[in-house]
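In structure tokens, the next block holds one chain alone, the form predicted on its own.
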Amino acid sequence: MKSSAPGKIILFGEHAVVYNRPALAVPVDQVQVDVEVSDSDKLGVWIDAPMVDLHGELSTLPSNHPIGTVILKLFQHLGISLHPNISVTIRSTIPVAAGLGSGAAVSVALIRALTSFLDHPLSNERVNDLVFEIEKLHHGTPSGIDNTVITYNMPVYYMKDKPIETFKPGKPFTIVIGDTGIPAPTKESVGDVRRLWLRDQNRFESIFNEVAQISTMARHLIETGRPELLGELMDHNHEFLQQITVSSPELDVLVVAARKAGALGAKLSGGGRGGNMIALVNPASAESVAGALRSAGAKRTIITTIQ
């Protein structure tokens, strides 16, 4: 049985949305987790994925191995205590710790293609609640837009606790993506912004505020076919999370030469510190913003058409 996830980007509104302020995400199908999981002559679950430079049987991965921790919490909500002979091969050509999801679409693609395995195959509603927990494992208090838009795989309007809403663009527009190649655990920014919201609550949940407004208007402008207005948009919530500590020296420096190369807007994507920012560009420009990016540092690029 084979499945595949995709990556996603966080378009506006990380981090405010640890604070139950909307954010919004959409997929990247230009990368993907791929899946296989067969019969195996070999005793025991054996995993095959190369990207990480996993190579074993599960019994023998440390009891918090990312990859491990998904197989055993699917067995255990299956009900599932002897373990079958299959070998799973894990195949991914989304960076790690980048801020595109890398960990939700494993786990995604690897629920998906057990279930179908075990015929037990789940909605996409347990596969989304069943990857949050594991998120949450690796991230200590993630928002839960990782698993939601790669598991639905459309555009989503994410707020934590609230109905999952996805939309659909009015319009197709360009999104370049430019990683710093610099990891970027998730977990560790989103620690440090809770020590400085604990320190000062006010000056935080008002900068929220404003990133939430953001992501409403750009949410907004995408529906009603008008994406070419977010770049105003996107150098703002940048702004915001420069204050709230969570760019870098490389993220600021592929902003500006994004912008410089012609991107209508441009900003750092995910949880910060390293990773990903995007720039939105006339698909006319992409090439040449991507270059620009290059040129300015950026390890890889991808462009992406949002539709």
The other form holds:
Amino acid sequence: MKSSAPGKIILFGEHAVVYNRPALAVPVDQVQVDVEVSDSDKLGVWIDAPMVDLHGELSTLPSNHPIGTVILKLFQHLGISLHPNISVTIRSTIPVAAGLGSGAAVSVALIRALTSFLDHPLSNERVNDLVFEIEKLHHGTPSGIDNTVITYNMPVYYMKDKPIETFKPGKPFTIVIGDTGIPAPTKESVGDVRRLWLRDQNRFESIFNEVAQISTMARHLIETGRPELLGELMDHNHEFLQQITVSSPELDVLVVAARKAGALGAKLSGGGRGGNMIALVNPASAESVAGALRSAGAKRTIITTIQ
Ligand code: MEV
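Right, the form predicted on its own is done; let's see the coordinates for the form predicted together with ligand MEV.
Now the complete complex, all chains and molecules, led by this one.
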């Protein structure tokens, strides 16, 4: 039984979304997690996940191992106490800790492959809830946007504790993603923002209000087929992310390089301090912006079209 899940990027509203403001996120199909589950003649649940150098049996993993946690949580949810004899293979092209949702994608693909194999398919809603529980174990106070966009595999306009809204672009648009190669410490950056917010709630609340307006306006421009106007909003959103201290010199260098190379706008994407930035481009200049990002230090670039 096989299942896959995509990566994701946040277009607008990261961090503000933790404080109940809207954010926009889209799946990135160029990278993905593939999980295969099959019967095994060996006793137990044998896991093979080369991208994290894991080859072993479930019960031998440390109790907080992210992959072991997903499987145990699912078995618990399904009321399975006697572990089946199976082999689980996990392959991923989503860079780990890059802000592209690799952890949530592993959880989604793993849960779907296991539940299909065990003949106990779960609705998207159940999968999303379970993955959110797991995200909370590893990331402190996540908003739930990563698991939602990856579970539903559609562009989402997300607000915490609100019904999920997907949206459809009126016209396709192209984004170049540039990876600083520095692991994005999302848990720390979310925790630091929380501490700063506690110290100066008025200032942070008003920044989050501005970001909320940006996300709302961006959704409108995307849905009404005017994505070329998103560049300026990206630039503004990046300024606010700088103000809340989640950018970094490496991210800023890539953002400036993208704009100089002709991008219509650019910003960091995700938790920040490392990980990825995104740039809005005319399709014709996508390759040259990607090249400029690599010359400015990006460890890898991805060109993706949102449609
Ligand atoms: C991480 O992809 C996005 C953040 O807003 C955290 C979250 O929403 O859980 C930084």
